[in-house]
Amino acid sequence: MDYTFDKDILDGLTAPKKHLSSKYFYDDAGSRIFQEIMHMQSYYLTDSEFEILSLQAKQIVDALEFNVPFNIIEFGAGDGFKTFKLLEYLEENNIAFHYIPIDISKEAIDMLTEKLKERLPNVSIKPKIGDYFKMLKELKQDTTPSLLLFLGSNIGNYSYDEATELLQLFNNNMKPKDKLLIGIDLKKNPITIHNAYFDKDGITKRFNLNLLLRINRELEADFKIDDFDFYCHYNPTNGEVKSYIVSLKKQQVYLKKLDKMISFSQNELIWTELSKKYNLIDIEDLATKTGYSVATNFLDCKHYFTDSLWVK
């Protein structure tokens, strides 16, 4: 048991505003109700992404200007999906490359491996699961340039702050010239996020209470998962869209694992996730203020989102 998801859990749950992390959704029952999330109608998030990587392969390939062979080094790798194309493009054009896909779960990079293998047999693929920087740093002594990959918007569940420092982690290790390619989802009609977010056959609601049976599970705790409720509102003004679990009642929550009882009034929230949308001024700002610029926005055809190539 990972002792700091003891101690976010704890820390979250006893703040004077309760907050839980997002990155604890995605244990392998969270990896898989996400996957459904992304082949939601109303979540255009992933559709538009997979337009641009299937679509501009070439034009994404011709913007890197890389000797070969060259590394795609993949955060948050997922199921691979979406990359797919971009690595499809590659090995038909005979561009040699090595895929390094990073994840913090096993499941989803032993999924990820086998689909890979199966439909492209040739790639030269080194999965590696665990923590990013500590991968990064091992992947920097490697003189190959390197894309890295930060997609599927992710970029979006940090504060502004968050995504300054994180941004400039990578930054800091990057080689000279390296490149990255990040998802950023853009601000748009309102109703269009919110629907994506505030799906009616609730499959994100089922996203954010697995969490509290994660916690069940993992800290011995007793939540009621039907004495929750989930909520979410997007602010179009500063581009936020924020997810709450909802205490639908005055009760206390033990968890058995820390010794610790956890009161809920009625109506309190629990803050899970923030998912920021950005317009293309902002992203010339961020690339800038983290120490890159940018080379390119690619956009899919309702310029509902885009895959921004940035120089280190």
Ligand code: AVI
The other form holds:
Amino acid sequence: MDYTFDKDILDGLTAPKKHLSSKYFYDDAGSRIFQEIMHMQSYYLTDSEFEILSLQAKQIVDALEFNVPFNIIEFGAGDGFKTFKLLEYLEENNIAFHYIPIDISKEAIDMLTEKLKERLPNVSIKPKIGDYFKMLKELKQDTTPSLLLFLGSNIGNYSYDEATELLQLFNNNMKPKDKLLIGIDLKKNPITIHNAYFDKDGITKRFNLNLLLRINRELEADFKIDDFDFYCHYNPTNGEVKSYIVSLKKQQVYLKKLDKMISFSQNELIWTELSKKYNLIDIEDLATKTGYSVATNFLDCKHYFTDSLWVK
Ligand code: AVI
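Right, and the form predicted together with the named molecule of this protein, after the form predicted alone?
Below is the entire complex, every chain and molecule, led by the chain shown above.
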């Protein structure tokens, strides 16, 4: 039994302001819907970061100043599509490295490994499945200099307190010469951000409602998906996109596994996700607060996104 999942869902649905964590979006179906999101025209984040890693791989690698074989440790590697460009550059230029992708999803890691072996057969790949921190501690024993990758604006899904805690934890487990390349979505025209998250094809809605299907399956619940909708809102003042599931009517949902009835009033919200946007000053502040300094921001040509290189 996944006790944490059960407890988090129950705590979230019985709180005065209901909430569910977006980290639970990514079951197999959710991961597939996220792939669809990444291919949406309006979800500019993927293209922007792909452009950075494709066109500025040399600049990024030069800025690392590693003269010996090094590790590239990627947290939440997913399908590794963007990282591929960086790895390709290294391979083409005979720069020695080991690629260590870490993800909690075995399916994601297996797919990534298979694709990589096909497209870059000479790359040394040591995939790891599991919890970031356990892996980080293990890797600290290794004396090879490491570049940590935390791409895709994953940091945006953490609250300020959670983000600082996570970044400090990375920092505590980094050796003095290690570096962190962190993908961060930048504040921009609010309409562009709104359209990325409130897509007219309803893919992001499906992504959110899939969590209710997951709860139905794993907690034997009886959410009727058609009685719920999706809403999201970007606040340009604080850079926060907040996503919600909306109960379309007064209703009750039974979680059989936990023997718990949950009541919803009409239009009641379940907050599901934060996707925070930063500007370059916010990024400096976050880096300083967590014990880093920003070496370089690698921006795409539209200045929508940065892969920000941080040193200890
Ligand atoms: C994974 N994460 C960075 C995505 C984001 O942009 O916050 C998840 C997502 N949610 C809705 N669309 C994409």
